[in-house]
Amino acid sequence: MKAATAYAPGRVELLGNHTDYNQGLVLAAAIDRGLTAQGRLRTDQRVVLSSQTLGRHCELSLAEVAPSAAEPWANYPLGVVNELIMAGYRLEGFELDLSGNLPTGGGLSSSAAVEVATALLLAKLHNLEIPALALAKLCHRAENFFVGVPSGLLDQVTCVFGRADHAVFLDCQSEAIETVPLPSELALIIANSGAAHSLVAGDYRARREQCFAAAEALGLLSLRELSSADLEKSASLLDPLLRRRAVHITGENERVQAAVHALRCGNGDALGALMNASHESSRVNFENSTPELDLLTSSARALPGVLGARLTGGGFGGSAIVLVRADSAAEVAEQLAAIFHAQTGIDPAPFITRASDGAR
């Protein structure tokens, strides 16, 4: 029977926390680890799934996909099949194996490369011909209904768009997609913080939740609408909770485009302050990040060479990007990581990533 392979890689974040679902902007970049996808199609109709990362195995019959409660790994490739199937493509049964070097739970969207991956896979295997923003979005579609993240579009465009040693700005409002270049003399560094993390739980929704009420209390579509400015002016019409999570996205969004700006100067100590600012922003104002996260950025910041810190992804666990000088990166790296096992006993086991190609 026939078969393929398909490659996703993670995605690192680099400034526009949480503004995705809020219509706003997003840096980010794909990086140089990720997920492979192999299968080959069956003359039975049966879906055989199994993960080499975790060591699990899940089948069950095409006409009866839906979200296992024994086997939730699955659920994100279960997901891009059941989105396929309600776009009106036919499939075949297929056994899907998936492999790969991308840490689980570091906020470097594995969710999205399994997705991805899987998506590209069945395309091939079913000679489908699908765009690569439509099969982004249909991939997100599977995170937010079959699986029950309800994050925005972030994570599945980068892994699609990524461009060696270039970052991803996205337009959440216009779905308009440019690469940027990085500056060669600059590197990335993503350090895990040891506490776990997982956008199915509440805290995830309820930031989204907030930043809507926010909206709406201003009688906005979403806050991307909304500037720092026009922010001040209208503060009392929202509560202090709701005021600092729209604070931190109309902060970020604005973060987004100066930092753009820095990238096409070549100006990385600007992007660094960027990235500090954005995640004091989370901190205080959308109140995402951890202690472990926390002591990591600002060990990171001490270090010669770094220019910047910040958390990655949802926030609530998982990695953090250091932004370093190239020639300071391995040093940095293994500083990074002494000094926090040293005070938390916990191995960040830190990476020096680049920026590199999307899926294929």
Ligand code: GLA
Second form
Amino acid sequence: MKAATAYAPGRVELLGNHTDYNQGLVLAAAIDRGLTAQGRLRTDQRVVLSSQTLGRHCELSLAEVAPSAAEPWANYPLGVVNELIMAGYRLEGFELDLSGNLPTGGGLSSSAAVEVATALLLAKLHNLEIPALALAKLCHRAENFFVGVPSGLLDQVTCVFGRADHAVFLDCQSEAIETVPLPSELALIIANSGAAHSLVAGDYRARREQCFAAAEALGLLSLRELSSADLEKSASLLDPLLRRRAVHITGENERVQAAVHALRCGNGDALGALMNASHESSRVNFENSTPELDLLTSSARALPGVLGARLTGGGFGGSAIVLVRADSAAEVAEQLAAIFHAQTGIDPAPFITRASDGAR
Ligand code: GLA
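Which structure goes with the form predicted in complex with the ligand, now that we have seen the form predicted alone?
Starting with the chain above, the whole complex follows.
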């Protein structure tokens, strides 16, 4: 029977924190770690899923696709199967095995990588022509409605549209996507704060609801419609907590715009400064940092060659991203691990990554 392979990378958010579900602006990059889906068609209408990485297996009939409480990891590929069927594609039974080197729970979007690798594999096996943005959005719907994680579109778009040595700039309102070159003398380090990040947990959802409540209190469809200056003028309409949440979102949108401009001018120092400001806003306004993420980022900033550091992704744990001169990257990664381990007993397992091509 017909066999195929598909690969999807993880992603790192460079700037634009929690802006995606607020119709805002995001700057991210696909990374050089990811997941491979290998599979083949079957003649018996069975769906057979396995994950080498997790050592799990799940089997059911194509006609019975529904969320599984016993095998929650399988809900990501099953959600994609469900969305393809709902979109009117006719699927056969198939086998799919997932493997790769992308850590799960570190905020690098292994969930989007699973979804996109599954969608691409199934498209290949069934000869389906699905435009790239439609594929990203189908995977996003699978995550929102089948898995039940209320995330935005950042992860799937970056995973699909990533480009080597470029950042992906996404406008979640117009759904315009551009890639912007990253200066070649810079590198990225990703370090794990040790606290598992889980979007299914309530904090992410609570922030999302607070953002929507802030927009509603201001009579807006979304916080995207607001600049920081406008917000200052109407600040009295919001209680202090909602005001801080809104300040984070409007500030992040403006920092993304400034960062795209900085990158077009090849100004890595400006990008680093914007990343530092983003982390500070997360810490103070959005309250989605943790003591470990604060320690990781402040320790990184004190090291020679570092231009900026911030938490990346949802927050409340997960990873930090450090922008560093490429010739200092190895030294910074080593020192950062030592400093963080000495203070917390946790190995942040830093790794140097580069912006990479998207799913294929
Ligand atoms: C997680 C979500 C994304 C986005 C980020 C925060 O990674 O999956 O959609 O909301 O958090 O920017």
